[in-house]
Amino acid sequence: MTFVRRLGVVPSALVLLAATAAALAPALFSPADPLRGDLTQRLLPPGATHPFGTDELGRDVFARVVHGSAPSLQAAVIAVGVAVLAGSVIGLVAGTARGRLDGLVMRAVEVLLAVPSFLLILVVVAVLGPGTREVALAVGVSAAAVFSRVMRAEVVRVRGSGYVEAAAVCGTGRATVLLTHVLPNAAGPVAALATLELGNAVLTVAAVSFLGFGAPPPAPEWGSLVAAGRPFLASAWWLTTVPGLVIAAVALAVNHLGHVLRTRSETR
């Protein structure tokens, strides 16, 4: 199993590198305009001129997938950042305060965990309105509870360590102990969880965009591209299949790298 995981590191890294490069410099991959169509070229299958085919308006699907990398990956990264930041603060406060405040905070976290995450995302999007940033914030809020539980558990574990107690006995301030001893040593599992959550965020952002809550058309997003191809599923399979395969490849690559990083952090 270890050999198989190591064997998949290079392909996963290449997929993630290609997706990141497409998000940062889409013109290097496709000079075509993702918004301009040519009705004489509509619904062409994948070929040499159009590697991913064309859609019902004659727009190059490869160009739309490439240009859709930026908003899709940006939303996933923002979502994980919001979840890590909010969850870490909540977990740090709960693990440090203990007592009634700890119990109150963790009961609230358990309530959030009891609510289906996708339902919570839809509620937040309904409040904030549609849009890529709003979707990213909603996905981040739904995942914050998981990070808060992990951070609290690590804070409680680290607080009982000898070096933390020694620093407190030596007169080191409480805030200094938290920032220099507790937080750095509790951040490892949270960082490993963040890499795993990034793959889930890619899928969730695409799912919410598929439902029409992402960027408004004709702006390309991976989830909206899959949704736009549904009416042509029987006659133009590439409109949904190709963006779907891209989403799956990126999510699997991120998850695989996350599992490898988490395994290495646990063995140290």
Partner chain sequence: MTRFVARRLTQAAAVVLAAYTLTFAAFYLLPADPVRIMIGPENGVDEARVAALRAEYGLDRPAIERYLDGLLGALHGDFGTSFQTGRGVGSTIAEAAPRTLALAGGALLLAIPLGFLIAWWAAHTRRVWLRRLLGALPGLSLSVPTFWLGLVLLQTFSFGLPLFPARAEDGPAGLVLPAVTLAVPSSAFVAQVLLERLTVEMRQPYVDTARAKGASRARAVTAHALRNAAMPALTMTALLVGWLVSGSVVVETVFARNGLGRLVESAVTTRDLPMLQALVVVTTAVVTLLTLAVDLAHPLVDPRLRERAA
The other form holds:
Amino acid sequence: MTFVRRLGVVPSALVLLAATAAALAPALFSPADPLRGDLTQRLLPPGATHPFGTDELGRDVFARVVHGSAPSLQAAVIAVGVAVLAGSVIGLVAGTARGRLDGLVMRAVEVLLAVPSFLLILVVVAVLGPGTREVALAVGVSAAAVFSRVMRAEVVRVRGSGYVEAAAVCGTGRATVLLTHVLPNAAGPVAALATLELGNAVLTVAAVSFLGFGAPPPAPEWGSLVAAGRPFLASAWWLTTVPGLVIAAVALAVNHLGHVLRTRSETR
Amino acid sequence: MTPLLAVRGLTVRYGPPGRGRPAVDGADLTIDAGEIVAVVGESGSGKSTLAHALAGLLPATARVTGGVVTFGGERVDGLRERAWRRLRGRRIAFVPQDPGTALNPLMTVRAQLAEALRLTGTPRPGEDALEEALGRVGIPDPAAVLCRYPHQLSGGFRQRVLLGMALAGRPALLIADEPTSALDTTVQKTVLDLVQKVAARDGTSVLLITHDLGVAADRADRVAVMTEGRVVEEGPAEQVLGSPQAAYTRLLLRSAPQPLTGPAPAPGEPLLVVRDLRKVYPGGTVAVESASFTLDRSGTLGLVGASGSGKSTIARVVTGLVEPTSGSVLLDGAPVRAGRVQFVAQNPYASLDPLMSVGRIVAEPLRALRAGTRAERRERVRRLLEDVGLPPEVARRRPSALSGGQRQRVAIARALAPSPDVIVLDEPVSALDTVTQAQILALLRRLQDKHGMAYLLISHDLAVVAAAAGRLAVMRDGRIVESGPTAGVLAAPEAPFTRELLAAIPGGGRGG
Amino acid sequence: MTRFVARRLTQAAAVVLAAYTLTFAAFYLLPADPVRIMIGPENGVDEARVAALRAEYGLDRPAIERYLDGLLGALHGDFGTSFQTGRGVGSTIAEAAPRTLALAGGALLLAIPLGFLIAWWAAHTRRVWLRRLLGALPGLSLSVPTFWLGLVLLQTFSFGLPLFPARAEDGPAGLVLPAVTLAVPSSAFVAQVLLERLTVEMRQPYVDTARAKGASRARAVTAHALRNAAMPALTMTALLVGWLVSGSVVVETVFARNGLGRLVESAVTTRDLPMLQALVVVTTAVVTLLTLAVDLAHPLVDPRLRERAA
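May I ask for the structure of the form predicted in complex with the partner chain now, the form predicted on its own having been displayed?
Full assembly next; the chain just shown is listed first.
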């Protein structure tokens, strides 16, 4: 098990590193302008000058993929951040308050979980309008319910644990117990879930962007890049295949690293 | 005569070869026809892996890497799965550890028993065959039990059903892996009586895996002692337990709890006085009813009872974790102040925060009471660790790096930190092996001599209480049914329940 | 038992009502004016036109009145009229539903046996490499973007090898590629949950007991472990149906099929709030009812729950 896992860790880390670097400093990877095309260089297949080929306006696909990584990854990271933050606060309040407030909050979470998450995302997008930030917020809101549920379960578990009981006998105050015992121990599973959710968020953000609810054209986003290549499915395969492969590679890398981290924290 | 089962140099490893110590390391064992052989060892000694290997039930991660096993004169090590299937059930039967999870919860006893009969050569078992199989293991009303689901049966009955299924194919060898360690002591006795009776009647050999020397002494013809994957001693029960040769066997025998000797302690100055304690939980469960007792200064009071008798509730009330419904708990005539009563809980794996260093854990009561500066606290932690026999560098480690016994020492150090008057010990050794248990009990005695605090010792194990407490109180159904000096109660128990508890302690002699 | 059913029914009704209330609040009570949401921020605001539209859709009436009217209508299957087409929302959904049901049904028919097969095989085999391979398969499939998978399938099997029509609206041949696209992540989902449960169940002592009786590994997995692992997998099937509706949004767009997913997509694009609200409420109701049905079926499988329910 361990050998195969370790075998996957290095390429996963490399993919993630490359994607992050492309998001932070796209010019480093591709000097070409992602928005300006050369009409004499239209629909060229991948080759030496254009490693990912060119699109119908003669724009370099590699440049567009590289410049698309910033909005695509940003949206996924913001989404997970929103989900972790909102979910943790809700779960923490519910788990510490117990009683009627807990019941009320958890009923509301149940309703959010009953609505299929992709529909919930689209509802939020319909209200807020399209755009990278709006999509990030929508994905975050729809994932928050799961986080609040996990956080609450963890808080309840830790509060019933032997060491919290021992702290109470020692005379440690409630606030100190919450800060020194409950929060750190509840944070582990929430963090593990966050890494898994990040891979999910990359895919969901791409799907919403594919449907056309992300940043408006001509801004390059991974999902919308794939969508833009659809009319040329039969003639220019690289327009859809290559950006899709990039999304799959990043999602796979994040999921794999998340899985390794989770098993490591579980066996520890 | 060829023995029924002969094991020579059996080695079983988990994971890749060459890494770490094998779980079973060159074990030798012989079982003759009709014999009961007990394998005694602590958790991690490899006894359970040995049992699974001999039944061909090793998990996929484990491999037999050496040795020869013959059963009925034929080699069975390295058999293929298909060949094992012809042996299992018909010639070799296996009873797993916990009867609570060893039956499929979704199937009736009838379906599971019928499966056992079908697999061992009765193609269409009729009602009488099923009822006979249950009757053989002493189930009085087989027709009714057949229709039940496992959760509708008590632990003792489930173990009988498992035994009935195991014996359905009239095997030559029955392997029982800790068959009674999940049961109450009184039920344990009846199940072991049954195993012995059936073995004698059918001439079945039994391989009994147990951690309990008393069980081995009572039931086995021959005893093998295992530690660290090796069989360190094997021989007739009287010889192994009466004049042990291996150092480990002697250590194990010495560690069995011995009742305190000497005169009963004179009644001292009362320190903790509990009067008419009553606790009703929301929902109406009465956990404790009019309980009164007194704990003397520097004395030890043992509180003994079965699970659900209310003894843990008393521990929680005395430590202030739970408010009593009525009654009073007074320390030196006044309500308990913070830090004066400390607590050591049963499970040393749960009572220490896994993310904190040992140093921070031990200093927690000091921080709560705002005692001393940071440097003073660090120095105090060092002395506390020394007191409980741990090296100072342990302070930087996390609990996960420690063994169960070491963790319990950390919990004791934490309880000692504010120099309390009373320490409540809730089953402090029940999660530990015999040898570690003896070490912790000795440590507790030494600390009491040095620091002079009083102990309220709570346990389900009469032997442990007798080994540590000068006075004892017996609880049943939330009430204290008997109390007095330990030696007196043990010599002349008055309550029928106390007599029952005493009779069920294994090691009293051969049952039958 | 009847009290248990009644209580669960009330809970389910409360969830659907809450979904209705939630969408109503999101669309009509938030500071954003529904008419402005509908027109979109990018278009210039013509105050007269806004007022006319408000009057046309009855948005000038008090919120509580609209809420109760809408609720009453929804109970009778009347979800109002579409902002976009002016047609009844209910009848539009009813027309689109069969095509999506065929797609989702086809996907489920593929996904459930495939997911079970993968999980069963991975739990049963003693070959370590095969177990790892099968165990890694679900995670791999779940990392592939569904829309991209659909496009790759189109490219390969419609344009590359012309086996299936690229734009067949109806007919079984046109259903194959979309159903396969939707089935890949669904089967991965089923396999993942089931394998996780099976791995836990295979370590339970009752599996040892069964094998000690002489049962083969295959029998121990199928007759004992799988039976115990199936219930969580069943619960998940209800969630899977909700997920299939979400997935159909993408898949129907990729394959240009008309259905509920396309309705969702166009309702979001054109900001057709009554349509979107109805789609959300109907989907939530279906998922909730399925979850309820599975919950009520649990005691039939598990005798321990039978007593608790009684």
